[in-house]
Amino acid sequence: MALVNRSLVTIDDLSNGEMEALFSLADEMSDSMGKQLGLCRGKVMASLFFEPSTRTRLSFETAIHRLGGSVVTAVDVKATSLAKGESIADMARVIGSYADIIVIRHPWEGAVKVVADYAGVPVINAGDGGHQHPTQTLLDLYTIKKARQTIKGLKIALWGDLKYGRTVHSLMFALAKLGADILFCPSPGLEVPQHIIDKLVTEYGGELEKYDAANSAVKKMPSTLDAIYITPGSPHQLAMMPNLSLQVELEKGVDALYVTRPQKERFAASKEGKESEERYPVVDKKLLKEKEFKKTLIMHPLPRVDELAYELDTDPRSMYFKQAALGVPVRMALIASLLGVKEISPAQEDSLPQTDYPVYQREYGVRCPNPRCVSVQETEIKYLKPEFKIVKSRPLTLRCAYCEHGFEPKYIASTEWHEGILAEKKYHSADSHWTRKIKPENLIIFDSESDAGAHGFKPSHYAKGEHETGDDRGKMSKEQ
């Protein structure tokens, strides 16, 4: 399928075949850069960077110029009407009427989805808070593929801030789709968020295995190694690897070590954040002397702080400056494809199944608990209603449609109040049998007891999560 007029908000917006086709187009453009100048003549790209950026912003702007297009830009929220209270949706509509394509970086997670929903032109996510950064992932994959010819079956170690690093969040999903094995090497306190682990396991068919710290073979790996994520060898099949084989796999070496800086701008002003910063691991020549890293590609999305030693810059394994350079042809290929001036032809392929989760959306009740989510930040804007996917019923688990943050709500109720008797307008614990009894279209979900009470609901016998008896089930089988 052609990419024309589509948006890239998360890496899941691209199939494996589409990513491969983009890489082929990037190769073609790299080999004949001067011949690309007329492709986007007359096209305008809006470059909206509301967080600091060097490589991403300049590579996108270089890309559109090399394609013969032009740029309009905004880099400071305070210099836009957003500072006056304008909604992101209104901004998107206006800029979509000026430009043919929008590239946006925003501190609020999920903000790019809102822009894509309202702009009317293709929108590219250049990083939305700690959520995702899909074009960085494209150039990361492109770098690995040029060096190793494939992604499938490679062993990729992700190092550092795996909690707030948006680059690694996108990369995890892409590596899983393409069949790589992922080793998590987080700094203490900056482990992969559980909702991301859950998605990797449930939707990508992966298997999570903890390492044995007492194992002598594993000890040679970084002391911060937390777990290994093993992707399926074929679609929909788990790779069943015995625990004892971990030591054998690790001894074979790591194909790429992807280092990330501590995302200090996203750390909470807390003791935990300070401790994480103080204990942040460093990649240097001493570490890379281990045999597991003999042929390892050393990667980093940049900028670096102190987590990657400058002594490695001349090491032939270091790829991070090449990564940055490859951002231009990759983004040229993406822009040209979305604008329809170049059409890619992905090969036919089997892909992971798209899970069709029930959607929950109400103007009142539960809200996303992520304080950086756009749906929380724009609470006063009436157009933006909280929206969630119901990804699990036991326990009841929601995933925000904007920032993809997953969580387990506390209380539920029904729009059908015990056959319409207002006095029986009750709420229940989300871990009671009512979660399974109430139809999705009748479901109401609350953050707290006070929230339920404010909407006229009273606690039922199951508000504290008591388990019902057989008699109780018989009496209430008709209640919704």
Ligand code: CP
The other form holds:
Amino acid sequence: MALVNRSLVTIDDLSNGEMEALFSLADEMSDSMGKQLGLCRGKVMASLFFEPSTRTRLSFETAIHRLGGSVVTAVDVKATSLAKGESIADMARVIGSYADIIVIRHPWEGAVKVVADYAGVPVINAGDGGHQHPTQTLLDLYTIKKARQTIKGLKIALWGDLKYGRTVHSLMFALAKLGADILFCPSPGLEVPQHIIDKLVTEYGGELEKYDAANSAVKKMPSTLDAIYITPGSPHQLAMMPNLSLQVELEKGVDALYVTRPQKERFAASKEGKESEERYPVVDKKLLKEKEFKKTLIMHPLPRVDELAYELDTDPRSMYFKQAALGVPVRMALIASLLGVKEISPAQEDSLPQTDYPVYQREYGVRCPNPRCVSVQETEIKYLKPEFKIVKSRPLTLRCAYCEHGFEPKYIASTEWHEGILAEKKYHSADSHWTRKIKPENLIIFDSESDAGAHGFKPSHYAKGEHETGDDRGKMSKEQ
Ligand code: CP
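Mind pulling up the form predicted together with the named molecule next to the form predicted alone we just looked at?
What follows is the whole complex; the chain from before opens it.
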């Protein structure tokens, strides 16, 4: 029973084989929609949508109804006891005792992981802030597969708000895993966050190529766009044909153009929002006249605002309403598999291995710098300890276990201060050699010198950075 009792929090929770098997089950369910009614009889799905939704909420609710189950729902935080200060963990425990499965959308990044950690029943992420939206990715891939039979080797351009768009964040990891070439076409100021690029390169074998739009032969990729090409490691087209230039590759055509709206609700400052809105690129008939878009699938998770012209709705390349419709069979297949009423049999287990990073967790010290992270928002309530993966030691780089935001903290210390003498409690710059010398289990990480000072640590010789010399080496053993 490949998926029974599991949760879907990020797209990494599914292997390639499991995704393929879900698509086969979705095909089977589409072909005999009327025969699925008995599958989930007696099962209850909790549908919790604490951000607006039309497609995701209603297609999940349609899916459980079509499987013969029923729904309990909450669509406003203010109408729940979260508004009285209840923790997400307590809410999850309680709802997990009422329902057989929970579908949740929440504005805080990482909130769905907390629900999955505490609910005791399968939990599906229906969108957590700007982090991920894995079921949208499943229906996006399903749509592409229906049109092109495969994902591997396709050139897929992601367009618009690549900074806050959760649909594109899930999609780019899935595309990389499945062997597509990804072209990033962000609106200026809304580029893919560096920590996501780093993950694509280090864990998915992506290779990054900067696309010089100003000097490109492909004139109609708008020159305002800063495009980056990600090609998964092995095997991929450009690596196998090193003499082929990126521009020539693009001229051969883009297989899908995935357009997204500006996620204004997540723009940090009004300046960022105003500038981004003014320069936000529009996809219209004129753009799509160019030969590289001749056979391109035009995709959008919807809702759209002004970035996708209505004149394209009758164009046979447009897939966005089909995408929305395919959400029902895909979500039926997922619910039935997680509840164990249908078994999927993945034919292959070819996902990238999960990278085993050391975990950092402490009551005090460094906090996730992402203000939208659940670990920041729930700090008033003491149950949720910040947790990070140490993804790199040089420079020291942490990834939040909840929102997956990556960052480079500034100061470190060791729990094993010199010979136990409190006066010897020293902190160092995270740039110094101490980052590699202190064992992960002894590491203490601070956001600032004042935070280190507040916990009784004094600056070491290395607090301002690495000035390692022959003489210094002698001092090191005493400084820890
Ligand atoms: N694509 C999508 O998530 O749409 P909704 O916000 O309407 O659910």
